[in-house]
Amino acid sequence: MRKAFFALVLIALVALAISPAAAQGNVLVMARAADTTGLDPHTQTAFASFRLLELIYEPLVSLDADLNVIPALAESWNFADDGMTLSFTLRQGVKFHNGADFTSADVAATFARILDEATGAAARANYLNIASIDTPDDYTVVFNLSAPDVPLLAALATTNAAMVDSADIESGAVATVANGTGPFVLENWTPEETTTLSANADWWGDGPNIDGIEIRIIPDEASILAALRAGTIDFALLNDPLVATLLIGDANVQLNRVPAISYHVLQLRAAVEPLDKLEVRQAISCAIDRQEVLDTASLGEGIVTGPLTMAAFALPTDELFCYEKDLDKARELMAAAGMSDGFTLKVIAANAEPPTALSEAQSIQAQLAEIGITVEIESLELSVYVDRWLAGDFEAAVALNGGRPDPYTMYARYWQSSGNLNNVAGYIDETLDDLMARGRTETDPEARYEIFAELQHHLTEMAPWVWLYTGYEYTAQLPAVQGFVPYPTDSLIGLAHVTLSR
C-alpha cells in the first residue's frame, strides 16, 4: 500500500517535471526528435545538425524556396568568361556574434580550413577545383579555379561551407564556440535536451522578429504531436509521414508540406553476386511497383521519382526504364540471367531512420517474392547501419539519401570513379564518368539538362539502384506563428522571418 502511494507520488512528480509550462512570451518554442551531433559547421553530415547550425552560421550564398542561388554573405558574384575565376563582392557591415567584422580574410581562412584534409570537412570534395583564393580588398574575394566548374556556386550554398571567424580557426575553437553571422546566437546547448538561441540584433537581414528560439529534443514524434496540440510548443520538425499526416485537417495546428529533394531508394550493390548481372538488377527494378511501396510505407505521402528529384531536372517517370511494374519482363530477365529459380537477397535497413525504412523493405520483400527472390531484411540500429553502409558492407540497402539543388553536386560522390562514395554505390561505368564530367563543365543550361536527362536514362537502365520516391519535408506550427516559409531542403532559415502573435 505504502509502496503504491510512493509510486503515485513519484509518477506525479515526474509528470510535473516533464510537462513544461505552455509556451509564452516572444520566444518561439520548437521541438524536434533528433539533436545536432556537433557544432562544427564544416564537419557535420546529419540532417539534424544542419537544422540548428543553419540558424547560427551563414554561407556566401544560399538557396531560396525554389532552389535558386541567392545572395547571403556575398552580395553579388561573377564568373569570368573563361570560367576560370569566380569573384564575390561581400556584404559590408556584417559582424560575427563575438563582434568581429566579417571580411575577405575570413572567407580565405574558412576555405583554407575546409580544403585542409585534416579538418575532415564533409563537402571538401565539391571544392577541389579551387586552386587559390585572392583577397584584393576587405570586401572582394576571387576564387581561382583549376578547371571550369559550373556547379561550384550552388555547392557553396550549404552550411558545410559556412563562414567562420578567422580568429576562431587560428585558436582551434571552431568546434566549440558556435560563433557565426546568422540570425540567431547560440546561448546554451544541453545535448539531447534543450538548445537556447537568442535573436542576433545586428543581423544584416530583415529580422529576426522574435526574441529567440528554445529547441526541445523530444525523441518520440507522437509526443511532439501531442505537445503541439496541447500548445506547449509552437513549432515542430517532423520526419515520420505517419505522424505528420495525422495533422491534415487539424483546425488548430498548421501542417507545412513541401516536396523534398531527398529520395528513398533501394541500393543494389552491383559489386556482389548475383547483382553483378545486369538482368538481375533490371528484373528487380521491373518487379517493384514503386507506387505501392509509397502507398504502404508512407501512406502515399510523396511522389514516385527517378534519379533526379529537383523540379528543374526531374524527368517524367514514364520515360524511365521499367517504371511500370512488369512481372513477365522481370521473369524473362531472371531467366536470361540463369536465375529462374530465384535467390536470396539480404537487405539492410535502419531501424527508425527514416521511420518508413522497415515498411519499405517489407513492401519490397513481398513484391520481389513474386519473381522468386527471397528478401532477408536485416534491421539495424542507425549507427551500425551507417558504418556498414559507408564500408559498402551490404548486398542491398533501403536508404533515404539527401538531394542537392544541382545534379552534379548531388551525384558526384556516387557516380564517378573518383567519387568518395562510389564504393557504397557499388557500380561505375565509362558512360557515367563521361556524363558527369560533361555535366560539370557544360555552361549552357539546355545542353546541361540533356546531359543529365541522359544520365537518368542510363542510371535507370543499368539499375544499380532502384529509385523509389521522394517524400515531403514536414514542419507543423500553431496559428500564432506567422510568416514561416518552408524549404524543399528542409532548411529552417525561414524562422528568421517569423512573427509570433499570442
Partner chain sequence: MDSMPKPPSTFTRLLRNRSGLVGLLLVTLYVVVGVTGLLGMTPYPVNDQHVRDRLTGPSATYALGTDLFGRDMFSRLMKGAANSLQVAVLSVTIATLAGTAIGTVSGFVGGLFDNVVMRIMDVFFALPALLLALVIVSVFGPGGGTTVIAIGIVYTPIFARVSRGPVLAVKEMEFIMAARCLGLSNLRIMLRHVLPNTLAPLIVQVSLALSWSLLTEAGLSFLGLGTQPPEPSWGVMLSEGRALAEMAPWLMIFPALAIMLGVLGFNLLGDGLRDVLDPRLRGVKT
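Please give the corresponding structure for the form predicted on its own, as opposed to the form predicted in complex with the partner chain shown earlier.
Keep in mind that what follows is only the chain, not its partners or any molecules around it.
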C-alpha cells in the first residue's frame, strides 16, 4: 500500500515537472540555468541576479534596446548650466509592492545606503560625486555634485541603483523583502528550483499583459532546449552558444540573438606574485590567441574585443598591445621577468555563468603551457565564485563582466583608486586614475573619445586583464509569446510587455 502511495506521488511530481506551459494559463513559464544569488539590488553582481531583480525593482532612469537613457521612476531631469546639480521630477502615484508611496524621501534614503561603504554597493564608485541630496517636495530630487559628472545620468540606469523603500532601509530588510516598484511582485523564491512572480496591478507602466511569471531553474541548457521544443516552457534565457545555435533555422521556436556589450575576460590580479611583474602579465597577453578562445568556447559566436565594447568608443584591436599571438615575444618577456622556467597560475571559473567559462579556461590553459605557465583551473559554484571574486580571493579569474553605454560607468569601480571593486581588479596606477577623472568631467565628445582611447591603450599595455571577446545575448520563445524585445545588455525587462496567445 505504501509503495503504491509513493508511486502515485512520484507520478504526480513528474507530471507537474513536465506539464505543458499552456496549463499555466496567462502565466509565462520560463527557464534558465542559473539562479539569483541574492535579493539585494544594490550588492548583487551576478547576471543571474539582475535578470530577476530588474523585474521587481526600478531605477530613476533606464535604458532602451538601443542603449538610450529613458525615463523610469523619474519623468524628467535637468543638469544645471554649470554641471553642479542634477534635478529630477519623479513620477507621481507610484507605489512599492507593499502599498507604500514612492517619494523623494526614498530616493534620498536609497542613495545614502548606496554611498555608505558598509553597504558594499556594487556601483558605489559611480556616485561618489554626489555631495548631498535635496528633496524640496515629495516629487523633486536635486543631486548636488562636488564636480561636474558627465556620465552620472547613464550610471543611474542600473538595477544596482534601484529605488528601495526607506522603511525597508531603516528596518534592515532590503536583502530579504524584495519590495520594489517594478512590473512584477515576488511571491516565492525557492533557491535553485523555482521563482514565482505575479503581475503588479498597480504598476505605472503599460503592462504587464500577463498574470505572472514562473521561473524554473534547469542547470542543463540542453534540457531547457528540450523543454522548449516540447512546449513545457514558453520562454528560455540561454547563455551557451553551443546550445543556442541549435535553434538557428528551427521553424517551431524563435531564437532572439543580439550582439552583447558584456565581455569575456581573463582577470590577472597584479597584487599577487608573480603577476605583480609587468613582463609576466604582458607575456600572458602575448601568448593567448583570443580568436582561438572564442572559436573553442563559443563556436566563433562573437568578436575579439578590447576593453571598451560599445561602438562609440571601441578601438580596432590591431591598434592594441599584443593582440596577435606572439610566442617569441612572450618568451622574451618571461625571461626578462626572470621566469624562464615558468610558474603555476591558479585560475577560478564559475561552472554556470557563463557556461563557456570552463572551455575558455581550458583553452587558455593549453596556450599558456607553451610558455611554461601551468594553469590549474578551479571550477566553482556560481555563489562561491561570486563570493571569492568580490573578496579578491584569487590569482586569476575567467569572468563575464557587464558592459555599459558609457566608458566611465563601465569601469569606474575597477580602474580608480577609490573604486569599490579596485581590490577585485587588483591593479591601479596614476595614469588610470587621471584618465578616469578626466573622462568623468570632459564634456567635449572628441576630447572624451581621445581620453578613453588612451585608457584602452594603457590598459592593454599594462595587461592587468586580458580582454578576450564579446558574444551574443540569446533568448528563445514559442510562437505564443509575442512582443518581447531583446536587449544587448541581456535585460529581460521586455517581459513586462509580452502577451501570450495560447
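Basically, rigid core = biggest C-alpha set you can superpose within 1.5 Å across the two forms. Quantities reported herein were computed from a predicted structural model and do not represent experimental measurements. Numbering follows the first chain given and starts at 1.
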Given that the chain moves as two rigid parts between the two forms, is it the case that residue 214 and residue 68 are assigned to one and the same part?
yes
Which rotation angle in degrees describes the motion of the smaller rigid part relative to the larger between the two forms?
17
Expressed in angstrom, the C-alpha movement of residue 330 between the two forms on a rigid core superposition is 8.9
